[in-house]
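As a starting point, one isolated chain is supplied in structure tokens, in the form predicted alone.
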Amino acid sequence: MALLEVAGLHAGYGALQVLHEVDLTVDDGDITVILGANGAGKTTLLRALSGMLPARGSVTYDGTELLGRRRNPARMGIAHVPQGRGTFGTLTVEENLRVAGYHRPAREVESSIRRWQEFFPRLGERADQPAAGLSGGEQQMLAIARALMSAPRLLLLDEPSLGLAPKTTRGLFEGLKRINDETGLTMLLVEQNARLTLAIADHAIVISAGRTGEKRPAAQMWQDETIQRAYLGD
């Protein structure tokens, strides 16, 4: 069953049109990856879905049309981890988490802070340290944990491996897969590291010049020679 359905989506920046008739679905509980070259429209797509950009077309989330109405993504169950991570550098790790749960009851916030500090032990160890002093990998953990503090049903992730060392990236992707396995959280993931992403994904979609192709099982996409040459370095 589709949790997110996108049809005929157009979006861009002023006169610059980036997305053209984008169609896609994301099934409830799945990890779906968007593959594409730089400038293909991946980041623009996530920004349009989370309401950061005006868009035309149809975006249906859990049966509700999102375009053309005022919305608070966090309250609706959509969380977005953007490029650049977006943490508050002057706040401590724990303060970052607490702020992200602003719309939830205090008891749930405290429980979620404990949960994600245990899941990402480095965040628990550095709970009282300013976010600006964290390593790149730790900041990405914090950005993901912050998004999870809103108890979303759909997590949008934009290039989570950007700027991270290979070992850190592998650990991060293993963590995302574990979260999906344990909670059933649906994820829509934009990522340049196709090899690691396809290894954890259920489905994959290629976007090129602002247009999406057919959604296919990730294992099938992995075996496609065109995909191998374009994204897997084979």
Second form
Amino acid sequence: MALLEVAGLHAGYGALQVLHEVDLTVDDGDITVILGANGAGKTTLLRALSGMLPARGSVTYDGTELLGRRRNPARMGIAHVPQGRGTFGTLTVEENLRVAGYHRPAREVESSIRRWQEFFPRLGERADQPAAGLSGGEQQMLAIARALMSAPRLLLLDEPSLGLAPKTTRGLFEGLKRINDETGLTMLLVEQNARLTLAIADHAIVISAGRTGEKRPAAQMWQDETIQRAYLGD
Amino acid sequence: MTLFLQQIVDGLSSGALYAATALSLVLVYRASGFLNFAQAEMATFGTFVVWQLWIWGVPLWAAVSLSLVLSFFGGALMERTLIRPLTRSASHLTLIIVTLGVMLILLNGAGWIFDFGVKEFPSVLGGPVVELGPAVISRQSLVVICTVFLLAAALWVLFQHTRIGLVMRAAVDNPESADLMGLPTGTVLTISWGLAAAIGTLMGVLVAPQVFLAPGMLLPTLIYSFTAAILGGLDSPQGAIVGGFIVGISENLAGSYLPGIGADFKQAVALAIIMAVLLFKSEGLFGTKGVIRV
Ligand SMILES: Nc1ncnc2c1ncn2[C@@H]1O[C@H](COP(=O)(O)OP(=O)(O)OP(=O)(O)O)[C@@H](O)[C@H]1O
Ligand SMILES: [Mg+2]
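Next block, the form predicted together with the partner chain, ref. the form predicted alone:
Everything in the complex follows now, all chains and molecules, and the chain you saw is the first one.
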């Protein structure tokens, strides 16, 4: 069953139209990856889904139309890890997690903090340090853990591999896969790094110049020659 | 030596007022990103409300409490109805001009309602001066200084140990992320304006017995409070407190010891401090780098 269904989505910045006709579905419990080059419109798509940009078309989440509603998608169970992470640098690591649980009961928040600190041990070790002092990989873990603190049903991830060493990225993606296996959390991941993402994804979609292609099983995408040439190197 | 000590004590007294006003300015600056020129007049207006209630026979403590609540809602209302709708479209310069407009409306409004004559205002704590070694300080000034420290402590608890305080810090740190996470960023803005207004009224009430209540009574001190806020870094509550006391003490010392400054020319000290901060350390003593743009 589709948790998220996007049809005929158009969005942009003022007069600049970036997304033309985006159609996609994300199945409940799946990891879906959207592959696209720089400037293809990946970030714009996620921003439109979280209501940060005006958009036309239709975005149905769990049976409800999101476009044109005033309700913040974050309050409906959609957590967005933005490109560049967006952590609160002047807050400590633990405060970053705690504030993300704002809408949940206090007891759940404390146990959730412990849970994600165990899952990402670095975040436990650095609990009392300002988030600004974390390394790039740790910042990304914090951004993901912070998103998970809101107990979402759908996790939107914008290029989590950006600026990370391949080894760090691999560890991070294995973590995402493990969360997906253990909790069944649905994820929509936009990436340029096809090699690592296709390895953990169930389905993949290509976006180029603001238009989406057909959704295909990740394993099949992996075999595709044009994909190999465009995203996997030679 | 006695004169020197006395100047320090006097500097602490006036510094406490600057510190508290700077605290209000900083709360608004953190929330909305500009300096509220109406801050002093809002405080004076709140003090007039206390005076009116007191004249009508309401006990002072009740009049103060009521006016603090009204001030909180007044500040909150100003944010909701005037500032926020403009923030979407207008520049900070426009907003500063709007606060100047509010200042003039409150100044003349207070004059029109309560007339421009100087009014006597009851002290919270009267009685003989307290001797601190060779220097002396009035009981009311001691109350003012203690109140500022209590305010600073209360704000520290609010920011560091409450849920809403945590959201306030997050919203200042990265408003876009805070919005994206569905945190109540709007509520937090409103609370900041309300708190700033209430703190203003509290200080107005405490200094009114000394400066005498009249429209514009705090305007002469506003430049010092601005200086204190800028010196402290504009976005730092503890910076505002430290800045307030530094400005108060240096203003008093310069007035007595620097030839040619004297009582009439003391405001130049504030301007000199602002220039020095902007030139040599634009983030102030406690501020975040890149925050100052006034
Ligand atoms: N804030 C903005 N204002 C105007 N145009 C923008 C803005 N952000 C992005 N664009 C434009 O929209 C297009 C798509 O940008 P977008 O950020 O969605 O790409 P992307 O696929 O996320 O790229 P990258 O992999 O580099 O992050 C680009 O041409 C870009 O110049
Ligand atoms: Mg992007």
